[in-house]
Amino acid sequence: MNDNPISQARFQQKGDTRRSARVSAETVSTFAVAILCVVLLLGARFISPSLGSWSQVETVLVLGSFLVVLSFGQGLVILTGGLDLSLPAVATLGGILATNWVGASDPAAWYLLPLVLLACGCVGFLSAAGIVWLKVPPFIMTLAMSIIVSSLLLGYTKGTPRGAAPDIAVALMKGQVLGLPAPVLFLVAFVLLGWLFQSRSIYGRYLYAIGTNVEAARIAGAPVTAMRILPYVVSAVSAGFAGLMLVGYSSGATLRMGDSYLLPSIAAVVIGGSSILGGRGTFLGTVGGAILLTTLGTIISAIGLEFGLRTIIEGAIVLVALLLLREELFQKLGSLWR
C-alpha cells in the first residue's frame, strides 16, 4: 500500500474533482430510483390494500437485504471495469458450508463462520489472480470459477445438502430488536458501512481511479494490483455472507439457492446509476436499484401472475428504468437547469 502523503493528497484532489463532476447525474439517479420505489408502493395500494402497508415495506426491506449485500460486491467489481459471474455459486458455497460446518446443534461452533467467509474469499482471490496475473477476461474467469465451485458442491453434498441453519443466522434474519426486524437494522448498518467504504475511503478513491483509467491510476501512485484484487475478494465474501443470510431466512440450503440473484445483482448496480464500463457509480444508487427490483418482484408475486408473464414484466420495467436513467438524459436535464 502506498503511504506517500503526496500521492494520497493527489487522489483526494482527483477524487473530489470526479465526485463534483458526477454528483448531478448520480444524485438525480439515486433520487429517481427512490421515487420509483415510492410510486410502486403507493400504486400497489390501488391493487390491494395490503400492498404498500408498513408490513409490506418491512417485507421488501428484508427480502431486499440479500440483493443489497450481493450488489455491494458486484458494484465494486463493476466499478473497476470487471464483472463477477461467480456470485450465485459462492453464495451457495457460503450457505452449504454454514449448514455443514456450523449447523444448529452446537451453538459454540459460531467461531467457524469466519472460516466459511474465508473459504468464500479464497474463491474471489483465485478469480482475481486469473484476471490480474493470467490476463483472463473477468467474464470467462468468474464463469469458470462458478462452474468449478458448483461442481465441487455437487460432489461434496452428493446432490442433497444437509444440516440446519446456524442459530446466529436465524437470529439475524428472523429476530426482533426494539420492535423492528433485525434484518432491517442490519441493512441500515450495512448500507452505512458500504457507503463509507466506497465513497469516503481512500480505497474507494483508488477503485474509482482504476475504473476510470488504469494507467493514469498507476502513474499517480495507486496500488493497482492490490486494488484490482480487492473487489473480487470483497464480492466473494459478500456473496458468502448473503448465502449465510439465505439459510437463516429459509432454515436450510439448496444447491441452487443463489441462482436467481446473478442478473438482479448486475441490474441493481446499473439501475442505480453505475456505468457497466467502470469508473462511475455510488453504493446508495445500487441500494436503490436493489430495493426497486425487490419491490417490483414482491408486487408482481402478490398479484399472482404466472411466472412467464412476471418475467416479461420485470424485464420490461428494468429495460425502461435503464433507458430513463441513462447518463445522456441527466446531462440534458443538467443543461436545462443551468
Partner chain sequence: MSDIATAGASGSAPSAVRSGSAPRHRLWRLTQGAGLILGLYVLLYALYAYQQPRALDSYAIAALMNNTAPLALAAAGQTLVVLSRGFDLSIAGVISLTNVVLAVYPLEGPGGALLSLLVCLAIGGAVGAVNGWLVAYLRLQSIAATLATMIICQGIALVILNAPGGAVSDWIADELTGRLWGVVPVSGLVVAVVIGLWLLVRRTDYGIALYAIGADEPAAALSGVNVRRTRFLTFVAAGMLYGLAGLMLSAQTATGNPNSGTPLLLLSFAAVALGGTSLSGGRGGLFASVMGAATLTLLQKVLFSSGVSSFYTGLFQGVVLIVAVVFSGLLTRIGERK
Second form
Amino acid sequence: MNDNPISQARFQQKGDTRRSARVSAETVSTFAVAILCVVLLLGARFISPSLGSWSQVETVLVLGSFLVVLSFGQGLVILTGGLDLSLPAVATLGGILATNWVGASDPAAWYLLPLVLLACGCVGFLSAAGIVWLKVPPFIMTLAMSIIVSSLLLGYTKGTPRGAAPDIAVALMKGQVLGLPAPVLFLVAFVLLGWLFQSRSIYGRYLYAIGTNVEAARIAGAPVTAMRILPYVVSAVSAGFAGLMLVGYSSGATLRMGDSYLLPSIAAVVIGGSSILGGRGTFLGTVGGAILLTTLGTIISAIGLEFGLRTIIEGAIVLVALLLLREELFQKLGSLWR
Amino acid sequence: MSDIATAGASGSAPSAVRSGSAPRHRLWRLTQGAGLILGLYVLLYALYAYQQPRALDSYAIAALMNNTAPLALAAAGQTLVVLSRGFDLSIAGVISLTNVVLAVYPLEGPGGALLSLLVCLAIGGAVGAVNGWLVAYLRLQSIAATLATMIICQGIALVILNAPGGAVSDWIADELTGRLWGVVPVSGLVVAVVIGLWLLVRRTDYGIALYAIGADEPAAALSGVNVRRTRFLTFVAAGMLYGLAGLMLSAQTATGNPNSGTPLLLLSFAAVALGGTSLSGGRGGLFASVMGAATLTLLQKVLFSSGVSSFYTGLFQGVVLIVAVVFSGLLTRIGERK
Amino acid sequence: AGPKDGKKYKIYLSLSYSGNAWQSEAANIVKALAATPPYNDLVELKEVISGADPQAQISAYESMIDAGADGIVSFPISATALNRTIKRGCEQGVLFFMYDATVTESCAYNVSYLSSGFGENSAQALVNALGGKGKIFLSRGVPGNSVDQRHTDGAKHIFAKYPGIEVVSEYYSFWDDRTTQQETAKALAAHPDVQGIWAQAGEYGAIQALLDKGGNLVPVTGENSNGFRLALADPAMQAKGLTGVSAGSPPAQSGYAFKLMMEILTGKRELKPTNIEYPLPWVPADKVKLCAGEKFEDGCNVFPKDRVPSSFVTEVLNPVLLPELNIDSALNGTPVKGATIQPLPAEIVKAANEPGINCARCEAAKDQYKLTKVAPTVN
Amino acid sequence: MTDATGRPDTGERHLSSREMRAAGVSKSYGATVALEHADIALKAGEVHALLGENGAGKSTLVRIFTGAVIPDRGEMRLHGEIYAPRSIIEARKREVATAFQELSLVPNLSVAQNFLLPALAGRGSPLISHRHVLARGAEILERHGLTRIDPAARIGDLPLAERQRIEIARAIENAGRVLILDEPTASLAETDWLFEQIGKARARGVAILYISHRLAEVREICSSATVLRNGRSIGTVGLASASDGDIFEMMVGHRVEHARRPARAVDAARTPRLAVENLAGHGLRGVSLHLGAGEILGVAALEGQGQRGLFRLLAGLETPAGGVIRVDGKLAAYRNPRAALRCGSGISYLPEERKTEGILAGLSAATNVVLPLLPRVGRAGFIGRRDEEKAAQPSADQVALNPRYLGFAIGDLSGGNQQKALMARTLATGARTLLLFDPTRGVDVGTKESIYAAIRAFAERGGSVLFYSSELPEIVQLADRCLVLYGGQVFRELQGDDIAEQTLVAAMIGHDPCAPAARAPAPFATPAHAVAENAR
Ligand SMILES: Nc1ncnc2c1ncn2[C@@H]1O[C@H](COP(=O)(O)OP(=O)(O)OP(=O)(O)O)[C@@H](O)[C@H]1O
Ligand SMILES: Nc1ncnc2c1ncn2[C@@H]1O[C@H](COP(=O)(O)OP(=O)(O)OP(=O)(O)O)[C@@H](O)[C@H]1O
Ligand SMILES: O[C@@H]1[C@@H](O)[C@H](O)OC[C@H]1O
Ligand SMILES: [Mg+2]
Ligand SMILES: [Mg+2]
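Having seen the form predicted alone, can you show the form predicted together with its partner chain?
Whole complex next, starting from this chain.
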C-alpha cells in the first residue's frame, strides 16, 4: 500500500515536517542555552568593563567544571526517571578519601585514586540496589544515602578532615597545558566523552529506552536491571571525581565541600532541556545549563547590590531561562518557520 | 472513625471491595493509610517514654508538639503537591519569608495574631499561585519552577531581614506554643484542625480530582476533570500550609531568621515518604505525612536518650527512613496483589 | 553544688555542626579538658550535634534538661530562637555557657570574642596597609548570620571613614576556604585590579584565588587558619606583596567557657550570669612565629605545614587560659599525658553590650567600634 | 454540499433538526495536517461508521466532536443549533460523549467514581457521600448489564476488556444525543454486549458514530459509513449497497484481496521448536502445546481465557506455577524476555498493548526496531542514527514500513506504522519463534496485509509463529493449526480446513460438538466472562 501515490504524497508532506519539528526542539534548546550564555557574558560588560573578557570566560569554565561533572551523573539518573540527592555527600566522600588515603605526593596514588572512585561507585551501587530491589523511590533512597554517608564521614574524620590534595588533582586543576589552563582542556575532553556516552553509545540508548518506559524496554529485551543500576554508579563515580577536582582546586577537603552543588546540579539538567520524568534531554544541553548558571554566578557577584537583591535577580533569571527554553515554544517556532 | 473517614485520612481514593475479600480490605486500608506510620510512631514513643519517664508529662508532650508542628504542616502542604504528581521546593522560601515578616512586623495581641495568620496565608497563597500559574498554565516542570520561586523568596526574605533578629509578637510566641487548660497543646490543635479540613476536602470533587490528575492526567482530562485548575488550586493550598508552618515556626523560635525555612526542605519530602505517599503521585495522604513528620522529630529524642554517638545519628536516621519506606511499600504491594 | 552522692556532673556539649575545622576543634578541646584529671572523675560529658537547624537544637536542649543536665556548653545556632528553652533550663538549675556565638537570654553566660572588635581592628589594619585608599573585597561569612553581621558592621564603620577606600565586591564565603577561593575568583574576574581583601574565616582561600590568577598578591586581613599565618610569614609571598593580620574567632573560647563553668559548679568561683569577653587574637605578619613543639610556647603561634591541615585554626590553644592542652587535644580531643587542670585567672573581662547579639533590650556603648589593637596611621 | 446519504440539503427539516452535522471541519498541528476537510452527518437513532486507515484523521475528528480538540475551520451543528464545544464538559452539556480509543479511565479511582467524574458530589452539599456514589455506580452497571463488576473496585485492578466496557458504559450514560465509539472493540473478543448496548441507545434516538477497523462488525451494526482518507472525507455510502472491496478501495485507494494460506503439514518427526507440557498459573490450568518449524499456530479464545497468561509465560514475563517449557527439545527456564531471546533458537514477543508495552514513544522508529540487538548494531559499543537505520532497514522492508519513518520519533507515527515497527523489531531479533499477541489490533486493512505477508514469509523461511487474535477471520486466514482456549485449558484443536469461523465460535464458548450435553454453558458468553474475571 505504501507505493500508492496518494499516501506516498501524504507521508512525505506529514513525515518530513514532523521530523524537522522534533530535531529543532532538541537542538534548538541546546543552542538557545549556549546563546543565552554568550548574551549574558557580553551583557556583563555593562556591569564591569573587565567582565566579558577571556579571563572571565576562563574563570567561568574552571568554576563551571565541577558543576558540569556533577550534572553529568545527575543527568543520567534523571534520564532514567530518577533523582540523585546523594551527589554532594559522595563528592565530599571522594575529596575526603583522596586527602586521607592518598595525600600530597604519594607514589601509590596511581592505584589509590581509582580505589577512591571505586568506593564512591559502591555508594552509588547501594543506592541503586535499594531502588531496584527494595523498590525505594530514588528521591528517598539517595536522600537517605546522603544522610548516612555524611554522618559516616563526620565520624570517620571526627570533624577535622586531614591530609593534603594529591599532586595529580592539583595538576589537573592548576596546571597549564599549551598555554591553556588544564581544567579547561579537561572540561572539553569530559564533555566530549559524556556526549559520546549519552548520545552515541548503546548504553546511552538503553538509558533513554528505560527512561521512556521501563516495561516496554524490558519486553524489548533491554538489560533493564543492569541499566537501572548503571546511572547511579556512574553518577557516584563522577561525583567522587568532582570531589577530587574540588580538592585539587582548593588543595584540601572540608566536610561540606559538595553541599552547594545539589540544587544547581538539578537546575543545570532541567534548564538544559531534560524532562525530570526521564527519557528526554541531552548532555550538551546540560553542559549549557551548568555553564549558564556559573556565568550567572560570576556576573551576579559583580553587581554591587545587597545579597538579598542579588538572590532575587538570580532566581528571576533562572525563571526567565526556564520560560524561554520551554519545549512548546520551540515546537511553535518549529511550525512557524514553514 | 467511619469507613470514609479512615479512607479519607489515609488518602488513597477509597476503594472498598466486596465483602467477599474483607481481610484484604482491612490490609488495604492499613497499608494505604497511616496505619503503618502510626504504629511506628507509637512504638518509638513507647521506647522514648521508657527511656525518659518525663516524656509523658504534659509539658514534654507540648514541647514535642511545638517542635513537630512546623515540619508537620510543611509536609502536609508538600503532600498535596506530591499527590498531584509534582515537587514543591518553594516550601523553604515561603517559610523563611513568613518568618521574617512576622519578626520584622510583629502585630501584638490576639487581633494582631489573627491578622498575622491572614498575612501568612496570603503570602503562602500568593507564592503558591505563582507556582500554580507556572506549572499548570505555562507547563514548567514543577521542580524547576519552584526552585526558581524558592530562590526568589529567599532573596526577598534576606532583603526584609539580612541577619537573624526581630521579635515575633509575644501573643503568638506564647499562646501558640502554650497549652489550653494546662493540658491541650495549641500547636497540636492547629495541626488537628488542618487534618480535619483535609478529611473534608478529601470528600469534595476537588479531592477526587487531585488523586485523579496525580495518577493519570490525560485520562482525568478526558474524563472532564479541569486539570489546570486542580493543579493551580493544589499549589495555592500547599502554599498556604507552608505559610501556616512559617507561623508555627515563628511562634516557637519567637524570632526571625532569613534562612529558617531551609532545613525543612528535604525533611518535608522525607516525612511525606515516611507516610507512605507515593512520590509518583495519586497515592497516599496528608495525615500519614503529618505522622511521618512527627516520627522524624520524635526520632531525634529517641536517639538522644538512647545515647547514640552524635556523629552517627545521621546513620540511624537514614536507615530508619529506608526501612520504613521499604515496609510501607511492601505492605502496599501485598495490599494491591490479587 | 558538688556531684550529688559521688555521681558525676552531667555536662552536655551542644554544637551547631557548620562543617569547618573551627567547630570540631572547639568541641575537641572541651572533650580533652573533660578527660583531664581531676575532671575525668568529676564530669560525664555528652556531645550532641544539631546541624544548622535551630529547631533541632531546641529539641536537643529540651532533651538535655529533661535528662537532668547540670550544665550545657554550647555553640548556639541562633541568638534568640533558643531563649525560651534556655530560660526553662535555668529555672531547673541548669548552667548555660555559650561560646563564640551568643544568646540574648540573660540567664545564660556568653563567652565570646565578638565584642572584642575583630571587624573594626582588622579593617583599620587593612586601611593602614593600603595607605588609606584602594579597591577592596569583603569576604563575609554566612548570609543572614548575626556573627557575620557584627564583624561586617565593625569593618564598614571604619571603611566609611576613608573615602579613598572603595569596596568593589562583597560576597559570602560561608567561613569556608574552598567557597572563599571560588567567590574570590568570581570577584577577581570582574575586578582584577583589587588592592586589598578584608576576610572572615576562610581567608586562606582568598590568597589561593589570588595565586591562581597568577599576578601579584595584596594585603589580606583574615582569621586564624594555619595556612594563612604560614602565608603571612612566607618571604616568597611577602615578596609578591602579601601583608596583613591574622585575628578573629578563637576556638579556644569553648575551653575557657567549659573551665569557667566547672569552676562555678565545683564552687571554686562565684559568678552571676553575664557576658564574658575573650581577648581578640592579634597576629600581624611580622609577629607570626613557628612552633617547634606541640603547644604555643615562648610566643609561637603557628604550626608547620606537615603538622596540621591549612584549614586548622591556630587559636585553639592559649598558654594562659588553657595550658593543659596541645594540638593533639585540638585534633583528636585527647588529654595531654600528665597534665592536670590549672585554675583560671581570677578576674574576667566583662563584654560590652551588643544589642540583639548578647543582650535583648539594651543599648550599645557609644564607643562600640573603638579600636583596641591598632591605631590609624593614615587619615 | 450534500449530506450523509447524498440527498440535497433541502427537505427533511424535521429530521435534519435531530442530527449532528459537521461541514468542512479541519485541524492541523503545526505543519501536520491531521484533518483536512471532513463533512459528516449523523442521524438520530442511526449507527454511522467512520472508516479510514491509521492516521486518516478519525480520532482527530472524534476529539473535535468531543471538545478535546478545537478545529481550525469548519462548522458543526447539533439539532440545528451551532455546536462548537471548547471542552469535554461543554460537549457533555450538549449530550455528546465519547468512548475514547486510548481509554480515559483513572486507574486509582473506583469504577463508580470514574462513572461520575468530574462531579461526584450531588446537588446540595459540596461533600461526596461515598455510599451514594457506590449506589449510583451500581445503578449504571445494572443498566448496562455489568452487574458482575464491583462498583467499588479500583479501575486499575480490572482487566483491559472490562475497562473498555466501563469506558463505553460511561460514554453511553453521558450521550443523550450523540454517542461516539472510537475503536470500541479494540480489546473486546466478542461484540454481543456492545451491540446490545448500542441497540438500546439507538432505540432512545441517540445518533451513534462507530469507528472500527473491522469491516465485518461494521456491516453488522452500521447502516451507512463515511470514509476518511488523508484527512479528507471522500464520501458516504450505504453499507448495504457497497462491497468490502469498494470500501477498502475508498479507504486505501486500491483493492485488497484475501487469500487463505494453503495449510502446510509439519512433519511431527522433527523436534518441535517449542513444546509445552501442562503449563499452569496466570490463568492457565494445564496447557500443553507444540509448535513446529515453519508452522503458524493460532490461538482463539474469548477475552480472559488464559491467552494473556500463556503468551506472557512463554515470553518470560511471568514465571509458571507448574509445567515445563522445552525449546528445541531442551528444558528451558528463562525468567525474562531478554533470556527468552537468547534461549535456543530464540523466542521473540510482540506485546498486547502497543502504547504501554510496545513503543518507546520518544525514540526513533529505528531505535525501537534495533533495541534488542543494539550490541550487534553498535561498533565497539558506539552507535549512530545511521547505523540504526541501516540495521533496521531489512526488517522494516519485510513489513513494508516506509523507510522514511525510521528517523521519526515512533510516538509521532500512526498506530498502524507503530505496529509495523514493532513487528519489524520481533523479526529483527533473529529469533526463530515469534509470539504475536493480537498483531493487528486497531490497524487498518493495508497495514494488516503487510503484517500478514511478513508473518507468512517468516514461516516460509522455516520460522515458527504462535499468535493470538481477537479477529477470527485473521486466524482463519493465517493459521495452519489452531488451539481454542477455554477456562485456561486447550478446549479444542483444529486442523487446516476445519478452521472456520462457525467452528471456532462454537468452541470458544465451550461448546463441544462431540458431547453436546457435556459442559456447554447455556447463555452466550456470560459464563465465559465469569471465568474471565476469575482468571485474572
Ligand atoms: N497531537 C497531534 N500532533 C500532531 N499531529 C497529530 C496529532 N494528532 C493527530 N495528528 C495527525 O493527524 C493524523 C490523524 O490522526 P488520528 O489519530 O485522527 O488518526 P486515526 O484515523 O485515529 O488513526 P487510527 O485509525 O490509527 O486511530 C495523524 O496521522 C497525525 O498526522
Ligand atoms: N507530536 C506529533 N506530531 C505529529 N503527529 C503526531 C504527534 N503525536 C501523534 N501524532 C499522530 O497522531 C496520531 C495519534 O492518533 P491515535 O494515537 O489516536 O491513533 P493512531 O496511533 O494513529 O492509530 P491507532 O488507532 O492504531 O492507535 C498518530 O496517527 C500520529 O501520527
Ligand atoms: O565566629 C565565627 C565562627 O562562628 C565560625 O564557625 O568560624 C568563623 C568565625 O568568625
Ligand atoms: Mg483513532
Ligand atoms: Mg488513533
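Residue numbers count along the first chain shown, from 1. Just so it is clear, the model here is predicted, and its values are computed rather than measured. Rigid core here is just the name for the largest C-alpha set that superposes within 1.5 Å across the two forms.
Here residue 41 does not count as shifted, since its C-alpha moves by less than 2 Å between these two forms after the core is aligned. In the core-superposed comparison between these two forms, the C-alpha atom of residue 302 has shifted by at least 2 angstroms.
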